[in-house]
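The chain below stands alone and is given in C-alpha cells; this is the form predicted on its own.
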Amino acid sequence: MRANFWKNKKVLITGINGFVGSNLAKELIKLGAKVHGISLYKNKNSLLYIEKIEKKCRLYNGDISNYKFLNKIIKKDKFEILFHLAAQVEVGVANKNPFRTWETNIRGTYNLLNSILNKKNIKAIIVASSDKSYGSYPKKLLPYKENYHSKAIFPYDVSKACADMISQTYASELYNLPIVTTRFSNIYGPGQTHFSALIPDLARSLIKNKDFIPRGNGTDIRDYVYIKDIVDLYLLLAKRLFKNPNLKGEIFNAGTNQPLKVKDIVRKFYFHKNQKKKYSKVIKVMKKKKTKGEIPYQFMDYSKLKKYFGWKPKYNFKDTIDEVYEWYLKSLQNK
C-alpha cells in the first residue's frame, strides 16, 4: 500500500546530497516516487554518489539562500511533495560562522516556504528541525515535549529555532501551507560522512587504527536514533499530510528514549570491537577536556508520534553497530 501510494508521486529534497537526505531518496525512488533533489554543490562523498542514486533523479545545484534560483524550479515543476532537509548543520562550523549558518538555515528556509504560496499542486511539505531549536532546559525537565518553548542561545540551535517560527507563520491560517514540523534526535547510520559527527569519528578511528579525539569530557546526554526509523516516519508523515490537511501546523518530536552520555556511546563502539585498551585511552582524554557551545542534555519525547501514528523506532544502537561498522569499513577501505 505504501509503494501504491509513492508511485510516480514528484517528490522534490532539499539538501538531497546530506545524509538523511540521501537515504530518503533511495528509498523513494525503490517506491516508484520521481525524486528530484537541491544541493548546494556535488559532494562525491555523499552516498548519492557512493551508491550512484544521483543517476536516478533530478539534481539542481545552488544555494536556497538565492531566491531567484528556488522560485525558477518551484514554478518549473509541479511538485506535489516537499522535504526541507537542507541545512548548514555543523554546530563548531556555526559557531565560528554564524552568519552563513543563519543564511543557509533561515533564509533558505523563508525562500523556499514563500516560493511555494499559491502552488495548489503542493499537498504536503515536511520541514526538518532539530531537537537543538529547544534550547537548553534543566535535566529534570527532560526528555523535550512538542510545546515547550525554545530557549536557544548557541547559533546553530538559534537558526532551527528561527526557521520553526518563520515554519509555523507558513502553516497558519494567513498562508495556510501544509506544513509540517519534526525535531529529531541526533541521527546515525551507513551514509552519514560527517565526520566531525561522533558516530562517524568513531568508526573511522577504529578501522584507520588511528587516536579518537573527543570534543568534550564525553558527560553530555544525547539519544542516537537510527537512519531506517527516520526514513519511515519521513514517508508516513508526508503521507498523512497528503492525505490529511488538517495536520498542518503540528510538530513531532521523535527519539528513542533511550538517552546515553557520549562516553557510553564510545565505549559501546570500541567494547564491542574488543578495544578496551584504546576506550581507557580515550576516557584519559575526555576527562581533560571541556565542553563548550554545546547543549549538556538532549532527548526526545516521542508519545505524539505514537498517539497520532503508532510510531515508534523499531533499531535501538546495540543491534545496529555492526552494520554501521559494516558499511564504514566497506567505504573506507580504498581512501
Ligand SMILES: NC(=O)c1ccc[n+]([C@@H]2O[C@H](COP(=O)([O-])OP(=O)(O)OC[C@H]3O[C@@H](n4cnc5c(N)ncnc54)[C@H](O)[C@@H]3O)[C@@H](O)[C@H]2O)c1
The other form holds:
Amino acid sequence: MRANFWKNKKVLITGINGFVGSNLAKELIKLGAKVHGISLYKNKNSLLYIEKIEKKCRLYNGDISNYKFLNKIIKKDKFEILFHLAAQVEVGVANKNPFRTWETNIRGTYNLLNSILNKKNIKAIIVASSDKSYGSYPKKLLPYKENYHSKAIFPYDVSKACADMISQTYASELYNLPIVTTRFSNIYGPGQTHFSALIPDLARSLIKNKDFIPRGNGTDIRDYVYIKDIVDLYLLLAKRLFKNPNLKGEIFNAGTNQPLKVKDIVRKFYFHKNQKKKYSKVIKVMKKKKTKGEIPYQFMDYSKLKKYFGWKPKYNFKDTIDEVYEWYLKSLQNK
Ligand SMILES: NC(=O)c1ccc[n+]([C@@H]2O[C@H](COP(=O)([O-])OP(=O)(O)OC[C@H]3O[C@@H](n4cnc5c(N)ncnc54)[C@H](O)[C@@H]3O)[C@@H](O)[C@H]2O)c1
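What's the form predicted in complex with the ligand like, now that we've got the form predicted on its own?
Whole complex next, starting from this chain.
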C-alpha cells in the first residue's frame, strides 16, 4: 500500500546528500517516487554517491540562504511533498561560527517556506527541527514533551528553535502552509559521516586503532534513535499530512525515551568489540574533561506519535551496533 502512495510522487528533499537526506532518498526511490534534492555542494563521501542513489535523483547544488536560487527551483517544478532537512548541524562548528549556521538554518528556512507561499501543488512539508531546539531542562522534567517551550541558548540550538518557530508561523492561519515539524533525538546509522558525532567518531577510532578523544566527561545524557526508524517515520508523517491537512501545524517528538550516558554508549561499543582495556583508557581521559557549549540532558517523550499513529521505534542500540560498525568498516576501508 505504501508503494502505491509514493509511486511517481514528486518529492523535494533539501539536504539530500546529508546523512538523513540520503537514507530518505534511497527509500523514496525504492518506493517509486520522483526525487529531487538540494545540497550545498557535491559530497562524494555521502551515501547518495557511495550507493549511486544520485543517479536516480535530480540534484541541485547551491546555498539555501540564497532566496533566488531556491525560488527558481520551487517555481520550476510542481513538487507535491517537501522534506526540509538542509542545515549546518555540527554543534562545534556552530559554536565557533554562529553567523554561518544562522544564515543556513534560520534564513534558509524562511527563504524556503516563503518561496512556497501560494504553491497549491505542495500538499505536505516536513520541517526537521531537533531535540536541541528545547534547550536545557532540569533532568527531573525530562523527557521533553512537545508543549515545552524553547530554552535554547547555544548557537545550533537557537538556530533550530528559530527555524522551528518560523515553521509554526508559516503553518498558522496567516499563511496556511501544510507543515509538520519534527523534533527528533540524536540519529545514528549507516551514512552518517560527520566524525564530530559520537558514534562515527567511536567507530572510526576503533577501526583505525586510534585513541578516541572524548568531547566531555561522559555524563551527558542522550537518546539515540536508528536511521531506519527515522526514515519510516518521515514517510509516515508526510503521507498522513498529505492525506489529512488538519495535521498542519503539528509538532512531533521522536526518540527512544531510553536515556543513555555518553560514557555508557562508549562502553557498549568498546565492550561489543572486546576492547575493555581501551575503554578504561578512554574513561580516564573523560574524567578530566569538562563539557562546554552542549545541553547536559536530552531524551524524548514520543507518546504523541504513539497516540496519533501507533509509532514506536523498532530498533535498539544492541541490535544495530554490528550493522553500524560494518558500514564504517567498509566505508573507511581505503581512507
Ligand atoms: N543527525 C541527527 O542526529 C539529527 C537529529 C535531530 C535533527 N536533525 C536534523 O535533521 C536534518 C538533517 O540532519 P543530517 O544529520 O542529515 O545533517 P547532514 O549534515 O548530514 O546533512 C546536511 C545537509 O544539508 C545541506 N546543507 C548544509 N548547509 C546548506 C546550505 N547553506 N544550503 C544548502 N544545503 C545545505 C548539506 O549539503 C547536507 O546535504 C537537520 O536539519 C538536522 O538539524 C538531525
